[in-house]
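Take a look at this one chain, the form predicted alone, written out in structure tokens.
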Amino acid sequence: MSVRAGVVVTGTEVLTGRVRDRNGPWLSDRLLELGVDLAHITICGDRPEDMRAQLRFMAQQEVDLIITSGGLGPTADDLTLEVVAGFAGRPLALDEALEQRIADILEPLMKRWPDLDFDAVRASNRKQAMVPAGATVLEPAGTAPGMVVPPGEGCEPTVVVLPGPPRELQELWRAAVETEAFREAVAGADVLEQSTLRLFGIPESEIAETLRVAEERIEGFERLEITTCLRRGEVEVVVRHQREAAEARVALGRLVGERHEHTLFSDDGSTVDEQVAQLLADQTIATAESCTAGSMAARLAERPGSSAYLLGGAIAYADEAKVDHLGVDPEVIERHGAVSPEAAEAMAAGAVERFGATVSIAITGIAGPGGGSDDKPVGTVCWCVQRSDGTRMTRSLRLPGDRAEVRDRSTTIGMHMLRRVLRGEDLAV
């Protein structure tokens, strides 16, 4: 690839994990589209020195753009653009009609706190009006602008500074493809394809001996830049290219479902969520949940559309609530335990018959920590899907990890045996 680009996101609340950083891969997405080979995401706190080292790293590994992400608020540690500015060897200079702008954004919404001197918030907003010469300047969509800043003397990277609040990125990035410094410095982009297989049930260990297969056999295999990638519990085989290797790439595709087919679930990019969902859309499901407390019906609902087909579901901890609200049987958690398959079944029942539902998935387990005991340890989970017909599966197994992972582990084994109930799939396999 011909161009390259590197993210520096910034901000302490997002180097000590207080916030999740949202834009750096959803940066990624947008430069993959152009065409532009992300070669590095860096994470580092408000402070000068660390942010000059990380645009330094940047400049060396010979990237043709930057992009910068937070540290243009009003406040004292918002020193993203001054070192940027630096940076490129290009003063600052007051923009007062940006700082007009700013003013006119917050006059509005100075009216929640009438005790505030407004002339006194003007003058803290005032840095965000301050522009490196020759810079580009986007307009807020809060009270920060961004700016596209062309390189300067002894700076080669174009560096594109934008706001840390995803919404106010997102805007300002279709500004900022717009301008003519980006545009230049993306100019020798290659167009890109990218395309995902999606497996199931299967170690990567498998897919990495099916790639060395691939090696041997495909013809321009050596084009493809391919990652694997093992994400709740699901193997994500990602597949970028030009489009001169596509036929590499329809190769590969068809060497992984001979190789696997019992366990390639997408090759066209979708996720299960998005296969469960769209196989829904002339029914209706509940869920009856216990160790993974409504965790599988807030995924369901997650999809657009979905009030159409979930009704609803019930979260029973007490072997008293699975009783009253679900109509398990006293006499099964007496026999066989509250996390058993049997149980699972008989919520599983329970929440078809309580909601009226066509299909209901029920989960029952020990995510931990506490609760379990040598026969049914910690991580122990059990699932059922049962239709109205009585069609039904089940599954029970141990999962590793805290509670965090066994609760999402366990609603993609959900999905994914949703997935096979609704579609028909043979359940002995």
Given for the second form:
Number of protein chains: 2
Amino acid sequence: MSVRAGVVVTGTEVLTGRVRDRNGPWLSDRLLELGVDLAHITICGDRPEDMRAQLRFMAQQEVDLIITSGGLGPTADDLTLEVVAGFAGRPLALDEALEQRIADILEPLMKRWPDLDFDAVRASNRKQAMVPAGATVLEPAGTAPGMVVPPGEGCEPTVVVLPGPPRELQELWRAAVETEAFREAVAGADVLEQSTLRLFGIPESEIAETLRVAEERIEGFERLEITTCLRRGEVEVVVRHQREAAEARVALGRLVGERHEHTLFSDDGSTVDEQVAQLLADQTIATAESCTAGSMAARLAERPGSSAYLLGGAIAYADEAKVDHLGVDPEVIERHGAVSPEAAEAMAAGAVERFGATVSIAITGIAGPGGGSDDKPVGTVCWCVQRSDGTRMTRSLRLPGDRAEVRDRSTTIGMHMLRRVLRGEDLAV
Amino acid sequence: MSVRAGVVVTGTEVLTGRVRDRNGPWLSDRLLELGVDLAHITICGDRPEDMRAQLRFMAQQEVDLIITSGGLGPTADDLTLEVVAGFAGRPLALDEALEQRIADILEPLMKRWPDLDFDAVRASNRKQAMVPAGATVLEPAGTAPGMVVPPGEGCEPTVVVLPGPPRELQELWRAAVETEAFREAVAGADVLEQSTLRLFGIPESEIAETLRVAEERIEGFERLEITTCLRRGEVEVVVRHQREAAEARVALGRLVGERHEHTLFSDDGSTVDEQVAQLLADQTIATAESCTAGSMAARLAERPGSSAYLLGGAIAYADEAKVDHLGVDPEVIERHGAVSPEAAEAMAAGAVERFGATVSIAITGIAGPGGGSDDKPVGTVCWCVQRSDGTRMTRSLRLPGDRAEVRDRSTTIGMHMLRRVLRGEDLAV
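Beyond the form predicted alone, can we have the form predicted in complex with another copy of the chain?
Expanding to the full complex; the earlier chain stays at the top.
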């Protein structure tokens, strides 16, 4: 049996793009784990009639479960509970014990701002203690409680009401899935297997061709739900299927591996960042960055535990910084330019030496919009990965896109070069 | 007259959160500029029935304009044009001239991948040349053309069909707004003024209280459409209104300025990043980063032209790197720890000296999840902004949130400290 869900994200700040929604994607993953099929995400502003319309749309689509995010704050534009209570036909009433628990949370917080009027703050938080009849309260992780609102008389879907801040939403979600009302709503969900193939350095249309070949050759191919997408320069092929179709999935993995041996870098869902982190386990790394200005080191440091191998790095934006902090010979810059394979190699060698690292990565380029020339247009980027044993890999490319895209893509290519070098592929001395 | 629009974002990769949607927010801004009121954003996967349901929902909500993003690629899961053609009752037909133009685009691209079968690639791109009857073609910026599909017989909304990659979508949007069909759809839109107040270091509930006071005191307050939100630790108050309500907007700005003099840092919509960039115009800056590992420098470098003042920086993740590359006295680390105001001050002083900068910022902290202690729990972060004239500002805080949030919030606080120091506020020697 298939259980379907919809996510309603509220907030004018999300609708107008001033805040990026992180909850829809996160909830999507959690629903997948539970075998619940997410059909729709909708985003509305703080206008109650628009939110009401979206809830009705979800009900018309016969979803079994709606999850709302946001609109539980103390300000007048936070209207989610009112709208959900109306939708489910369950009137709101003040829960005085909950109101007191919220007050207990607020009191110590207020000490950070000693000038505030505690009673005024408490009054503006009273509306957060209004509960629809029959709903289960999810205790606040910040100041706003969540709710699981069971179906009304018209057999509407169950509604899980969660706060907008991602950390709070995630904590309350864990409480929500344990409630009786939630379990009833998702009873009978059919868990699907999901797996991911990742390729780098190949156009998406080439994968389309491989999928057409797979359709002809692989028995049971039609039972695989496949989506492909291009993401930060990588092609991602995600396959979902019921357990019984596992053989077709294995055959697909084999076919992609045969046809794209050199570009398939992950068949177990691992990302290049995860692979590089593993390969760095017994190594130490330092960075030397110009156009990426620290993004490469910051990306390496995203992973908990990265301090075991990341020693540090030099951001050498100005030419003098390349000379002073990485020991680049000024003549190299004069002869070849600060954006050149030679400069990248000198920067990488300097990073290995000055940080005493076993491997380094240098990136120097022209991110734009200014600074380009006929010879070296905007988007020209040079990389060097250098090992302390003297082997290295150097690349120079012209990347498409704007300043942010060039800088971001530069770190992805850097990651793939690191992966190859750490695996001992394609090295030059 | 009010013109309403809806945005339909397609793609299982967006619905499942593997790709973050950047098009909804971007389109939202463009619509606002045109005075078009964006009511709904919906996201669906690659299932045609779900997309069809969302288009119908938008029509029921009586939007005048629907913009779709994505689903125009060469793979079989790219179904947008088929669905939109069905929705508008306008059958698809192959546009042979367009097919040839796409082939002309593909040919040079294929040179990057000389092993590919050109005919196979071309076949998989043929579907991109199918055009709904009566639609206006928007020439491809990548390989996929867009379309402006006029209302069908049932008075459906106009549909603007755009590709998913943001750069392509943006280029085709500029062509779309020039078409006759688009102009007719948005005729009569009522341009609203929008402005933003930003505050830092204040809870959102305090602003709620100020808005309640404003409601009592300011004539015409009800004509202002106000949304507040907490974003990267800042409170953002966005106000939209018709020209006639400008006086109420001025009065609101004055009231917020009076009540929140020390926390209101922007009343003209400028961000702290923009203000810092302006303040750095005649300065030079270097960074010294531990837990943020380059994110602070990368944030400074996001702005075009930042090379005029950003000299570079040292990422000193390991203690030895702090000593070797920033000249931190090992005794300071031994006595106070690598995460201490003293270490931050030594790092900042080292950055000013070693890069010859007029100002520097140092950040050292425990981003977690490991590395915390009773004395210095996860989230403990120390900052120092140092000027070459010897003045400086040092702060130490415990931040909430996970590793990514602590690192991100650390750069925001760093930006605000830089702003204050560069404005000559709150300095110590």
